[in-house]
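Next up: a single chain in structure tokens, the form predicted on its own.
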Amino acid sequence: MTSNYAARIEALRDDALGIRRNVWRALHGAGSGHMGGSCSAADLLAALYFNHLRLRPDEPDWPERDRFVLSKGHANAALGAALARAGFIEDGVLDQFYAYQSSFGMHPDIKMPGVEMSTGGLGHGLSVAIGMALGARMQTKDFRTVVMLGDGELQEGSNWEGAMAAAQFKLANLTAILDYNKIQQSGAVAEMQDLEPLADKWRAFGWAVREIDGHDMEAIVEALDALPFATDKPSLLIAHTIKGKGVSFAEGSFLWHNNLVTDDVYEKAMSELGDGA
């Protein structure tokens, strides 16, 4: 590993820590929110926003920008934290989470700079991302489209319709990232509606698939750098993650999919996360 590469990985780990800390900060200000899926996605969002996506925070509507859709809209606290860190929005917006007339709501809202789609109705993001990728082809643009899916929302049939369509159109400019934390609001995904054999299903639908540890920053960067995984297929990156990553009492528990964040809870979470830039 070169010193420059090592420094880049360490900087991205710091970015992920900063996102997690600001997730808890935003939720503490609101009194509650979705911390589980926000924290499981933090490493992936850090790698996307600070190493992979071609963006201009000072020009959020730049026509050549890459498009990112957070289909698992309940993780908007993490998206907002990433957008603030990247410079799309002011840091103070994080203290307005879920506040009256705030653009930083429980789910992504296109009124906030850097947000490409209002989501939260689970199962819709993939199909919209397919439209964006098709639009790029029709306009002969080389921007890439990335959509982040939640495992619970893969129980929605619209995702599988979209998966077939993306393969039919051979959308190599489309990447889906699955935050596979294996916990949804009411319990384990496998108990609610088992998705396995997941990778085999997507391959059968015509996608190029890779699996990684979604908290291993080197593995994330290497996978994103390798995109597209095939020249004539859409790509799926299955990232195995831990719900509530970074805070012991929230990790792997459906009770912390969404919960209250009292002063005591906030202090415990921040003490475990440690210092963050």
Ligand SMILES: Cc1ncc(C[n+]2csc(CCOP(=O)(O)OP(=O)(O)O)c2C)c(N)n1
Contents of the next structure:
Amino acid sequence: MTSNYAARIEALRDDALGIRRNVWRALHGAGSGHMGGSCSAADLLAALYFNHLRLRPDEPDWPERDRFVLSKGHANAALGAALARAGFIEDGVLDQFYAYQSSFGMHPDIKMPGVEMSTGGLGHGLSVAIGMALGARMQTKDFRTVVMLGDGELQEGSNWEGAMAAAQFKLANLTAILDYNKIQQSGAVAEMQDLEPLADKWRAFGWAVREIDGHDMEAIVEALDALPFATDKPSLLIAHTIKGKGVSFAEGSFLWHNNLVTDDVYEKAMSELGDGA
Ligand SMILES: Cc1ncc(C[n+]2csc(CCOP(=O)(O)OP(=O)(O)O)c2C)c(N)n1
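Please move on to the form predicted together with this ligand, as the form predicted on its own is already shown.
In what comes next, the whole complex appears, and the chain from above leads the way.
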């Protein structure tokens, strides 16, 4: 590992820590929210926003920008934290999470600079991202489209229609990232509606698939750098993650999919995450 590369990875780890700290800060301000799926996605969002996506925070509607859709919209606290860190919005907006008339709601709102799609009703992001990727092709533009999905979300049948369509259109400019934390709102995905054998299913649907540890920053960067995984297929990155990553009492528990954040809980979470970033 060259020192430049090592420094880049270390900086991205700091970005991810900053996102997690601001997730808890925002949720504490609101009194509650979705910490589980926000924190499982933090490393992926850090790598996307601070290494992969071509964006201009001072020109959010730049026509050539890459498009990112957070289809698992309930993780909006993490998206807002990334957008603030990237400079799309003021840091103070993070204290307006879920507040009356705030653009920083429980789910992404296109009123917020940098948000490409209002999401929240699960199962729609992939299809809209397919439209964006097709739009790039029709306009002969080379921007890329990335959509993040949840594993519980994949139980929505619309995802599988989208998976077929994207392969039919050979959308190599489209990437889906699955935040595979194995837990949905009220229990384990495998016990509700098992998705396995997941990689084989997507391959059978015509996608190029890779699997990584979604908290290993080097692995994330390598995978994103390797996109597209095939020249004539959409790419799926299956990122194995831990729900609530970073805070021991929230990790791997459906109880922390969405929960109250009292002063006490907040202090414990922040002390575990540690200072910095
Ligand atoms: C269509 C729809 N049904 C139900 C919900 C309520 N809901 C919000 S989050 C969630 C669980 C999603 O699980 P998963 O995709 O695994 O998210 P993650 O674990 O990454 O937070 C549900 C059912 C919703 N937002 N949209």
